[in-house]
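To begin, one chain is listed below as structure tokens, in the form predicted alone.
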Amino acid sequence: MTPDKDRDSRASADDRSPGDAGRQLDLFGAGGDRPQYDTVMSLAPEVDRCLKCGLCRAVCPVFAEVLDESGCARGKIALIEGLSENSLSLSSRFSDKLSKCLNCKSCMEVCPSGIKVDELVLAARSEIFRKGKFPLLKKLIFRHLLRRGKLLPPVGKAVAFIERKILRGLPPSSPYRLLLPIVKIDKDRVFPVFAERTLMDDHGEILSPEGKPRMRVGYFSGCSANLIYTDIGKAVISVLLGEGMEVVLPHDQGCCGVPAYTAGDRPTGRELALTNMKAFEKYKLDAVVTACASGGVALKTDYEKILGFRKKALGADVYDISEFLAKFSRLEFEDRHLERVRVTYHDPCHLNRGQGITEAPREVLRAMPHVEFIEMEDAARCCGGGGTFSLTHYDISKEIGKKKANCIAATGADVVATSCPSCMMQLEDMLRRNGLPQKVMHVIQLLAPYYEKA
């Protein structure tokens, strides 16, 4: 499919309602005379339906760590309110308290009169990046590291060279260590490490199974999967293989977005989107799949919700790798006699409540004979990661991981998996942490072995 010459500008008037329309020049800036703060005011309504109950205050995991009425998702809408009414100004404190979400939706899941809460919030850091109460660090990484997608391969090499020839070696009573909490790093934190070689190093764009394919399935790998657990994305690669799909990997796909978008930076968020569009639609699939939780719900919703394109915007349905897998392969295993281990899974946000899905990944976890299933108790309570949430208030982060891990720990089990590389990352910082042993994998990770040759 050619992408439409309209849509490397703007979305599609066929796929937008008039009102959509209207919103999208609300959204960057377009328009006639409006409010200071417009994108706040275009979702007035949304703010106006708050009951006030308070009932988010008990599902949120950053006000039980802060105790504060702005942690929860009722003292945010009440500033926003403020700011929309103009009470209130974007100041440095009211922009500390709006970056203290993680996006997790726990509060939307319970809130009775079913307010969009992640857009409110997103809209409150979109006109405190408009206004330039940006940092100028997630300015470089935004608008040059993350939109020049190039820039990434080559970044994560020298990131891997100086992770382990540089800080690996370091003894921790050395000097240099003590650089780290001046560029706000933990100096004990647990990082990934970066691959040598990326995953579209050792993999072409077409990818063929034995025989006649099933179906074209393209690959969203992220960046994650791609810079740094490459072994993520050669699973995915190996699984589609087994299951007789051609898989596509477009070498030109780039960052979905997420990072920048709820930030606050929506134009860097829709140029990355377009990038990804152009990607992948020049070829024609019957299914895009992904194995990163947050990749996938921009893909499949907020592509359209926030940014303003048409549904399938990507030219075919998207599907994260569990719900591809429980819908198009029997999921029907011989036991190879794999080492037995006893896993349990965390819910990661964007999946669950994200996208609805949680039995997928618990109905490939049961099929792998060598699996013991353990369900843990709040599996689908936030990890803490959020992104760039666990850098920027990694004191906050580290309490609501700790829980996550105490709940780990509880199950016995070797192995928590996930749906998620963002929560993987966080996941591992925090068991290593907080003393425990179990090992952090992808739920592909664990399902791969069975599609290797015998």
Given for the second form:
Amino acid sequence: MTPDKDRDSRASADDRSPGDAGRQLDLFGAGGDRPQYDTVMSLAPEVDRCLKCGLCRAVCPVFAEVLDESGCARGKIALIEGLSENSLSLSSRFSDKLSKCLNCKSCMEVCPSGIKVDELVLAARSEIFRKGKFPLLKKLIFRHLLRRGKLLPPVGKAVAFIERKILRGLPPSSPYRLLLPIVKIDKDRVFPVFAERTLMDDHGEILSPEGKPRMRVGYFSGCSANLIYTDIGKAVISVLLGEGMEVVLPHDQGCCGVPAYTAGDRPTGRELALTNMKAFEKYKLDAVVTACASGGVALKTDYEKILGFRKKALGADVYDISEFLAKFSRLEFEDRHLERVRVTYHDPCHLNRGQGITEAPREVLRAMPHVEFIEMEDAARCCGGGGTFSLTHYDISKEIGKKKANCIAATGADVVATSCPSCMMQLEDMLRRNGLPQKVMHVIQLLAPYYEKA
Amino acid sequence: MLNKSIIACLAEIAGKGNVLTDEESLKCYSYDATRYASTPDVVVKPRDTDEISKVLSLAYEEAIPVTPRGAGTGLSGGSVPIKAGIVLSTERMNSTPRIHKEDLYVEAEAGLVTERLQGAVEAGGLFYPPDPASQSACTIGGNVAECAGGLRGLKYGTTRNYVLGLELVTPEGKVLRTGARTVKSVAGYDVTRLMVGSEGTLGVVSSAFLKVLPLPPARRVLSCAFDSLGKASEVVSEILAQGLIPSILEIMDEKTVTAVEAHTGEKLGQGVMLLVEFDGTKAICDEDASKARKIIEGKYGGKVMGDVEGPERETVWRARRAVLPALTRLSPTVILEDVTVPRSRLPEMAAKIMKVAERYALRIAVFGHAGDGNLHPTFLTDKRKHDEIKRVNAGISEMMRACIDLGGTISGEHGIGLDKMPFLKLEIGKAGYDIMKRLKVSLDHKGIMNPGKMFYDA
Ligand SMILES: Cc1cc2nc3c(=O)[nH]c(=O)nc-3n(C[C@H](O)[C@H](O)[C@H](O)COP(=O)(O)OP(=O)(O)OC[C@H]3O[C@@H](n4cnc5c(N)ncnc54)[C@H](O)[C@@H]3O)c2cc1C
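The structure above corresponds to the form predicted alone; please give the structure of the form predicted in complex with the partner chain next.
Below is the entire complex, every chain and molecule, led by the chain shown above.
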């Protein structure tokens, strides 16, 4: 792993970033360069710990729809067991069954043995990627689009253009929508729209607050806040600046890698992780903040547990934005006489079970004078999005999402807030699909007005 | 292997998507919550009674083994298709239960998950007491077939006490209704009772008519600590002797308590613990709780560590639910037993278990439904250590014999299945075994229903 000379020298030229060009990056943990669970054989002891009690059936959102044992964790663990005993092979049916997991981690909450279901499923998918049948289109997307971080923004822009000129302008009933199934996308689907200008187009790398900075905070935007929901990115930046933080937005950060390694493509995941590690490591940061729940899990744990890098991969503690604010902001806001809104909150799996954060976003919401907070039933149940899951298994995703949409509607809220752009895409689609009017917002978008200059 | 035309017939009955023959699916329906496993030839998921009936007539015609399966949470190997053939899964038969409030009964399809039934009746101010710890996943069909119990057995009994009648499909595929929708009925033999606990060996339950009660308005729970298992079990007898009937009366030995504390990070108490819950009106709960307190703190020297009511009780039950997870972390293999003795013999049973542990150098944690005399001695072992497993088996045998000698039963609620087959005759004797066999043969003379279970020779 030779550090990218070009980037490092650029970094060290900047006198505010003490990242040294020559030093070999010590990126791997003591465990060497391999994650704990990689090959199927390495999974056997963990698989063996499964009691087969079946309690995962009670909480698995996929199982609730498919009503088939292979939907829940116990079934998937049995399949992996079959593989390690050589009674099953990496057939396409095997891959298909293993693909029906949202990585929502609900089963892990109830598992008596504390089986690391997420790590098992991802490791099995990695085995499928290496030896089994992996869809070519996915491979191409991971290899070329995500891996070359620089390619995504222009492609995104091209898509934005197409969307604006062709799709978005069309009424939902337009016959052109019939073309969508050709690319395996449901024709009624509500899409996120790519922004015309990316977050990075509009912001430099180092953004200073008024007065002496309290902390130096790196901002990991993730693809969605950079390319799609740029308002989230802007909100994060203005809130952090308003809190007196110096904000560092490394422009050479890229995709977190979740879509790739979740599908099994660990090589691409590792490359992307490395890119991000280098992008952040060269700044001496007091903290790294993200507003993307999945990105947060990636940086906080997956880089280490799934990809085998060192602990604290970015060289600083990583915080979800609400978590960060709950810790470092007083969260006292004067009434700005904003229009009152009733807000409910959806717990993203990757914030709640992935990072153990449920209170911080609620604390932030309750602190806003214009927000009336209403808890929804089953707030922590998965929305069915699961990143690319909603593309590859839309039929299942839709049914799970419908339950979530109904819970949202039952609160009578005007807005459903959450902490994950991927959930936002799903929630928007599900609410529209079920004819519901609620607006979907990131917690930080609701908060940003309090940091605008009066 | 079944031939293609049979698979095609099954597909015609249940729909192609509900007949699974790929090896991945077969693997997923080869086990239950024990360590037994065996792959079926085909998995069929009927949607209703009519489809079950057609599947069974075909199986009967062709003499194909049929193993009914609910959620596969069984703890005796009941739903493992040991003779291959058809696994008949009730997963899809899970429609919303029909509640008849005036007549205090509810009608549930076999595949309905127990907790969903409980939630539905509670929303209407009613109460379905059987509460196996697996209630979030297990099914009503499985509960009926195993006569599932739970924490509330002492005051409320087990599944058996709630089944008013059944819709049943016989091995030939005939559909019938047993029992009545009334609290009393003596119209002929009690076929309903025969089916309850029959473990899928006599026919398939397609739906159940279950008695419900008014939901008790108040509940109050005491958690108490004792310095020995003996004293705690004596208190159990004393509480009952004084005419108190707690809705729940659970026991956990020191090993269990320590494991739970380590697992949850919350202090529970010390030594051996009893959890005593009362339900009813608030006044009754309060009165009973204070009487129980006197017994506990009296000559047995118990200490009441917690006394909570309403939703706060959740902290106590959270700890109780953590028992299995906590014990599971202690060793690679845990073997959960189910011995049950008349309540007054509980101290002797507890002492015997301790002796077995000592004699065979085994680690055994004990917890259970003390109020029912039902203990779950949990053997903490490692199946890869063959020598230790031999001692575990010897220990289990000795414990079973002792239990029977104390007038107890080898299984309070988990059933015979594959796991307890070696001990059945020991408990019921040759004559008892013969009559069961005769019942089996006369109701299922081709022996297609869950063959290889309960009896070695059927
Ligand atoms: C963590 C855990 C805790 C448990 N706690 C308890 C407890 O507290 N009390 C208790 O009693 N049990 C307990 N059990 C055991 C188990 O949950 C019960 O025996 C339950 O009733 C099984 O239901 P199931 O739907 O999973 O049935 P399965 O395991 O699928 O089947 C059990 C038996 O019933 C038969 N069967 C299933 N459906 C039908 C049908 N429709 N018609 C005819 N036969 C059928 C099967 O052939 C099999 O013999 C526990 C299990 C686990 C894993």
